[in-house]
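Just the one chain here, the form predicted alone, laid out as structure tokens.
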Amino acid sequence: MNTRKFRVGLIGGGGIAQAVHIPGWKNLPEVEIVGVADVSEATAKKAAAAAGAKHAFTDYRDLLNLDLDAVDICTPNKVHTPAALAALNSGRHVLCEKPLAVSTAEVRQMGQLADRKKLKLMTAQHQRFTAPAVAAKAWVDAGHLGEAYHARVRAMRRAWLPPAAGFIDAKLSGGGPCMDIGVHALDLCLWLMDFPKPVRVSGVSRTMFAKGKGIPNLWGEWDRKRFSVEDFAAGFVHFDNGATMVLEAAWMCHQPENEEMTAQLFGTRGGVKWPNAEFTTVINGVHAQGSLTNPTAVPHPHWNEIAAFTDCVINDKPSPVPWTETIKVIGILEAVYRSQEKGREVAVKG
């Protein structure tokens, strides 16, 4: 009998490996964390204690050098492409926090490095695996939506800005809320398109608020000369098939709510809305609608995430989230950016 763990090394020890990611691998009775590695040597050591491994290092390239089955990125965002392709190449399977990466070029890069070496690469983009978009996914594939013509995608807020480096200075994150709230809804939205081609994006991309004192920050205050990225983004979409999409991102923003994050689709047979998964339709000539779901149970959906990882490495099946999916996702954030550059419409690269 095999009693061999499964062995994870965490790349990245701070806040998301700590709040939700070691509590995921911790509940798999399957896995052992075996080291953590962060460029605080103080961030490591807790990490790693915080998940019961014996190894923290401040270079993830040794711990590379141990006895591993699979590396969990969840460092700032440019640090993802050099991590993963270093654990793809030393023969690792990778989930890596979202974005995957800041560029087409680079998800490619890694994707295509995974399918030759037959490794497993997965974004986590755990909204995926809450109750409200399983639910909203089984009713569109049941053909309740018909074909999908338009979206929007919302994931704006009031006074959210996240104050660390590794948000807000592009040398290290590669852009704002685009990057790092669009992404869910942008992400989740595709999923239940069934991600059509996108082909090309208007966009704009700004600081409106980020470098002043207009709006408080409900996070607290963050270093304004180091401000470097975007507080709000919009774009639209088309895609090959004739639909449309309109994206709005912002960390700041004069709205009631301090968060709305949605994606509603429009079909010819349906509607549905996440996350509180309510549908419109008509009915033998009525109108009508509902709840798919509970909102509320969304049980742990990073570890629902995480679960779904080693489930696909030790049983072969293929990436929950596949980097085919993701290049789609950040090809439209990238063409965001490159349209406001060019000042007019752009392809979307892929």
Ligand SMILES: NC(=O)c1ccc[n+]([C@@H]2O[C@H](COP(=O)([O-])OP(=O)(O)OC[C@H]3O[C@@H](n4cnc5c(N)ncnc54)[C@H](O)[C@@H]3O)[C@@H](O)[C@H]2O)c1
Second form
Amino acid sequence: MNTRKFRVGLIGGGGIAQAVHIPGWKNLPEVEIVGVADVSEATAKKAAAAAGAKHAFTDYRDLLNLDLDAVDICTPNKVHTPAALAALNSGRHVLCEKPLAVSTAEVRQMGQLADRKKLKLMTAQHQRFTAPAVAAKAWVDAGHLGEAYHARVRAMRRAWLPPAAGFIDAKLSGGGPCMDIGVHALDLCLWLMDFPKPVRVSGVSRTMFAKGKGIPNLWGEWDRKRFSVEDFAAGFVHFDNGATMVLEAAWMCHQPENEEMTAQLFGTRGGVKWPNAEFTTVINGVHAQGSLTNPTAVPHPHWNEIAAFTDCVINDKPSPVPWTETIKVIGILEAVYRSQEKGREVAVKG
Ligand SMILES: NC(=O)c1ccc[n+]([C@@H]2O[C@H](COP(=O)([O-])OP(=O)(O)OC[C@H]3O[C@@H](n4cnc5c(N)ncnc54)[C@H](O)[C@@H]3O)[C@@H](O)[C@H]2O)c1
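Given the form predicted alone above, what does the protein look like in the form predicted together with the named molecule?
Okay, now the whole complex, with that chain kicking things off.
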């Protein structure tokens, strides 16, 4: 009997690694977390202890010298590409936190390398693994939406600006709320739309409040000098099938909700709104609406995501969140920034 476990190493052992990735890996009996690499020695040791891992390193190249099947990347965004390329080049499958990269060129580089080496590459878009998202996807795939001709994507926070340098310093994050939270709702929406090809975007990205003191932050103070990303962005997207989308993302704004994270699809037969999988339609000539619920679903999307990645590697299935989908997500976000720079509508790269 083969008793060898599936051997995983983590690159980046901070917030998200400790809160959900390590518990998610530990939930799988077939998995062993072998080591953790983090530039902070204290964090590497703390995360390795939490993971029950033997090794803690401050340089991920040392981690890659271990006998590993897969690597899980939980670093600030700008480290995703170099870490993933190093892991793929050393023959490891890669699960990587969102955004997979902050440019389409990087996503393509990572994806093509994974394909050439016949390795799995998955973006950790855990929202796809929530019960309402799975239910909404099944409803759309069964034809109840008809043709999706328009969508509205909102990732708008009133005052939840993440103070860590990894989010607010463009050199580490590559973008503000667009890349941090817009990416969640946008990926979810495109997934429900079955990933039409985005072709043109007109966008704005601005710093409205984060350089001043106009809105008190629910997550405390942040370094305003280091703040070098947008705190608000919006875009209007055209797809090659004629569909359109309005996208809005903010870490701070004047709105009553602390957070509105929604993806709403308008179809020729019905409409659906995530995250509560509320649907509207017409049945027998009368208006009908409701919400899709699955009371038996496992309520832990991050754990489900990690289990899906492990399953795709062990059983050689397609990546549950392939780079060919992610490149369309990043293409739109990248185009929002480019449109702001150029002051006009731009073509989406990909
Ligand atoms: N899916 C989600 O819900 C979710 C939530 C939060 C964060 N994230 C993503 O997870 C990633 C990490 O975010 P976080 O909140 O855990 O940040 P964090 O700052 O808490 O942790 C990041 C860790 O990476 C380490 N690090 C930095 N450079 C490194 C390098 N070169 N090699 C090894 N380690 C390095 C840091 O020391 C830190 O411990 C980001 O990409 C973020 O977008 C996803």
